[in-house]
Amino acid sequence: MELVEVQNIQKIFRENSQAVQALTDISLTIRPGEFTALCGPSGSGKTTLLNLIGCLDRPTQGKILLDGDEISRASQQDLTKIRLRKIGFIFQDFNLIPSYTALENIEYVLWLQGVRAAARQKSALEICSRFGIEKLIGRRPSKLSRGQQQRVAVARAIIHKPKIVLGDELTANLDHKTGADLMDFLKKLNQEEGMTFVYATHDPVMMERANRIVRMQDGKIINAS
């Protein structure tokens, strides 16, 4: 069974009363355990496609299934539930909550799920130990380096064991070594635990780590090797 099925998707935005076609007739499948890069220049539609798969937006036309659920016409309430249960997000600017400690940021998704404090803290501490960031748990984001913030963001994205993890330009704000280290770490999670990753990038380091590359241009898929 495919984890993600995107069927003949179109996405049109309205800007100043003008229709802007962001995606045109996109079809794509993602299987469990893939480590897939969406590649293409700025404006090619990578982020728009990620947002649709991640239940952050709806297509104008077409159909999307995630783990057997049709998400393209789901209610906002259902989309919120699907995001909490099945999707992990790693954002380019990390989106950490400034007033929360690293540990509290990592726990956040479990808090939204209604997990009790003791259980969610136990899970967060375990993942911090695994990521090698246990000494950072009491620090707030402003006291963390960019690489440390990114590790906290990754830990938060996977703590609830999502079906799929989505990332947008993960290494854009990192130096070369930190970005390469991050991608090696994500690849290890993919290989050892079968975790599914789909990420948008134009970074050669990230493309090298992918086991599948989907190339996009002008809102279309031009190659999906």
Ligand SMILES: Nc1ncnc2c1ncn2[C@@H]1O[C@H](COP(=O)(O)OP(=O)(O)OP(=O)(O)O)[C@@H](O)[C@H]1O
Contents of the next structure:
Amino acid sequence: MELVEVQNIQKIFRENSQAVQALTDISLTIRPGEFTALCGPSGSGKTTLLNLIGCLDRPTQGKILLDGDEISRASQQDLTKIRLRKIGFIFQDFNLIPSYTALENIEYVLWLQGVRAAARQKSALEICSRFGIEKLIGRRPSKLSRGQQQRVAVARAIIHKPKIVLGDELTANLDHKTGADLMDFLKKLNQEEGMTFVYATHDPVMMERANRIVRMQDGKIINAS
Ligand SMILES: Nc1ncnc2c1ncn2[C@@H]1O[C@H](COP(=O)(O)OP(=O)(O)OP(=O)(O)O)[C@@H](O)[C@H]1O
Ligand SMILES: [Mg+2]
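Output block for the form predicted in complex with the ligand, input the form predicted on its own:
Zooming out: every chain and molecule, the one shown earlier first.
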């Protein structure tokens, strides 16, 4: 079965009686195990599309199926539930919760899912040792480097074993080496555990790492390999 089926979607943002057509008739299929880069100039609609697939927003028209569920018409409440179980999202600025420690940030989704403290901690500690960030678990985000924050953000995004991990410009603010290391790490997760990744990027080096490239322009897909 396809993991994501995007069928003829449109997204129009309305602001003060102005309408912005962010996506125009987009159709796209994502299969389990893909490692796909979403490319295109600024304003082409990459973030809008990721947000729709990630259950953070709904299309104006068209249909999106995620793992068999129709998310394009789901209520906000249902979207939240689906997101909690099936989606991992790595934001460009990481969106870590400043008052939480690294460990608390990583556990957060499990807490929202109602997982008990002991089980939550066990999972979070396991993932921290895999990421080599055991020593950082008690620190708050402001006491972490960007590369460290990023690893915490990735750990948080994958702790609940989501069906799909979405990344928005996740290497844009990192130096080249840190960005390349992160991509290698994600690729390893993809190869070893079949975790599906779709990430928006401007960076040619990040595009080279992809197994598939989807190019967008003016709210349309102009090329999908
Ligand atoms: N919340 C919003 N309200 C109004 N317009 C929006 C909103 N979000 C996005 N847009 C518009 O939709 C279009 C697509 O924006 P989007 O952020 O998806 O592009 P992008 O490809 O991610 O760009 P970038 O590479 O700069 O991140 C742009 O014209 C943008 O101005
Ligand atoms: Mg964007």
